[in-house]
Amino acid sequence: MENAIFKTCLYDSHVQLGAKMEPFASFLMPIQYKGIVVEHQAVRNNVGIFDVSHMGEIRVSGPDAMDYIDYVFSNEIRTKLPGQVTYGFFPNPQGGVVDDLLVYKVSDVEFFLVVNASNIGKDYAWLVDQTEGFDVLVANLSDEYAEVAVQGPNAQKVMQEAFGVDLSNLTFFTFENIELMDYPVLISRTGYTGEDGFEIYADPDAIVALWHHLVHNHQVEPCGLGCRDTLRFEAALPLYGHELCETISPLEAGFSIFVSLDKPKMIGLDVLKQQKEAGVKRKIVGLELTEKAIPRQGYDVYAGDELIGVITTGYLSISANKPLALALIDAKYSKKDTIVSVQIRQKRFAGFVRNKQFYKKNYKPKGESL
């Protein structure tokens, strides 16, 4: 249904909590509850919970599942063990990005893919189109799953207290199938905030029960998509449609670490190899303004009087209290400390190129316990 607006299983819970609801990727989603700054700080300093049930889930299974994923997915998957999660991209033939996603390796013949909400239909159709010559089944399970993300430095402590489970052996980018409150769930140590945390997939009834238990019985701060964006931005995590898209390659975005160029066969491989060898002509960089102004997505970036690029995401950073941005600019101006300016309405505001690490990520290292 074109232009239809859907509700997640937690919609009534959000309304009861007084959330500001707005359409996002065809879903009515909570943007904020108490406020973006309060929720942002809760995740940075304690723990927060997000409804991310709008995300898409796709299963790929069959005898050729490994070869197929290797062909459509940018990152190396063959040496990963069952229970590992891998981040990467669906490259298109031009080297751009159909979507960025997580691949959960269930086994050599089954993979669980988590894709962006705005791209579910596009991704599923695209994956089906690539199945020729592969003995695989691609199934869109998005309607069967809901999801919450529990994020923050106290995420493990709160989860263990709330559900009586030991999560200390669940290391970064791994997952398990367990039971919480007698509900079967898939839980992974992943997230989109730059903090430690977990993402939990289950059927809608289970997710409603888990959300209610954490929010009402353990005072976990409900957080909206507003602070989800400020948190991921500070950690320099890309947002599809901003730092990545059909015409921005993973190499231009600075994510070559998630692209395996030594595969014998992959969509877009030749283009990406050529781009790597020749060097990219434009790059996603970090910018910091030295004047009081907020750089927003879509604002033009200049070096002197030359237009060199555009802001992809920008904020007055909550954690750093500085006007910061990610921008796609001409690579010859990407050197650190290069002086630039950003056009904001009728005036240009001065700034400079800096690293993209606006905030030091606080993931749980392998083997570290509380």
Second form
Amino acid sequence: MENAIFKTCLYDSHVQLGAKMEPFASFLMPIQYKGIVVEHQAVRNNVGIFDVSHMGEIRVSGPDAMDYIDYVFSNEIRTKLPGQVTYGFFPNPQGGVVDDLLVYKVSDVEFFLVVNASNIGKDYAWLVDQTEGFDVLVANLSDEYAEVAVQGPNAQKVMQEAFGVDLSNLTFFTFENIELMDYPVLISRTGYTGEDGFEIYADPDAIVALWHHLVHNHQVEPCGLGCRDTLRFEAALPLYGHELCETISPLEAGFSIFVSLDKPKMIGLDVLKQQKEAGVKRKIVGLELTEKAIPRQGYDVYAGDELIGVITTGYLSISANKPLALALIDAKYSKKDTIVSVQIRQKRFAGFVRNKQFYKKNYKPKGESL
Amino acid sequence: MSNVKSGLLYSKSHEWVQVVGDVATIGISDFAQAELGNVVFVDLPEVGASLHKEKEFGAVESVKAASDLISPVSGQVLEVNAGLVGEPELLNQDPYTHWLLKVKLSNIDELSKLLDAKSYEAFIK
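Show the other one: the form predicted together with the partner chain, since we just had the form predicted on its own.
Every chain and every other molecule in the complex is listed next, the one we just looked at coming first.
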């Protein structure tokens, strides 16, 4: 199975729309249709739709479900109401991150977890391993669910027109079970672009019908994973394998607000508490280059002649038209305006440390989010 | 379908070469620009720099990734298309008009190893 490659239920549609398809996390996914720049701007200025059926869905249920989630998940979950979505991490015992995910609280005894496609197998095995002593059932539902994300400032308007529903009361980071075109779906006001929008989970037949209706009858721009990454990057949303991994702690990544240390019991709790008290030695910061060159993942970052870290994601930002990057660097150099340089091929290019919010997020207010 | 312009020579790393006397004009193929997607940055050597066949001499960067330029010939850079630095997207619009470099060839025999348009067309199929 190592080299198995899967297609989502929307594969034929992507090919018909002229998408450039590439393997991503064992799935053949659309990277772009018309082009990354056009698709990026559609989401920033209007509305776009993404096939994100590769994402993993895991259900945790049973009498001890809440205690169990509290133990394996970094964020506070007990005080959340049914219908709330919470972002956070599965910490590992060393304080690193097994994965980042969304937790949908259905009830105190049922949670719906949405995890990264690249980590589905690892997460499921990890979660099953942690069940000892908890009366819970962990079910990998990834093959049963398909998913689309409808994102952009006009997402609500277009969704309401297309499906004759009122979504004005679905506030940020909440979800509901509703019907669209007579199909039962789970819909949340969430996303990964820095814009307002929705993520819709349903069985593949439903997702194919919703996708076709939105793309062909309502001219919603199909958007590939290429612009999904440029959009999330500008909003400083982390990507597992870049800003987060087994050896980067969420505190180093700058996400302490999604880590609750006021718990009696959680995987990695002691290490994370220690890190918080002592302060982290590395930090994810924003960088801006003052010369024209593009910093990319894996490029080395220097202060003078000292190697101080590495680029985790970088682009010539589409919205700002500037070379911008997220970088994991020695915390000593993380102060704003510190002069650094980035090794790009044979040369070093000058830049400085800056706020990593490259783009001001445009969420519908209310609720808690990234 | 990618456009393969006839009368040019091509490398397997998707550069094209047009030779007049001992001067080669070098660019990237239509297939290369289509594979890259939106080109946002071109990194080219300076006039006078030495190129070595099958060695990296610069990069073309799309939104997504940096792609090394591999020299199809050896020689010395005579001229650089400076216009591309300010408008790299021209490579998407017409990669055969918008050349990258003009090079004085140091070993004209190297040209025999390049593909003609027909062979290149077969190669990218």
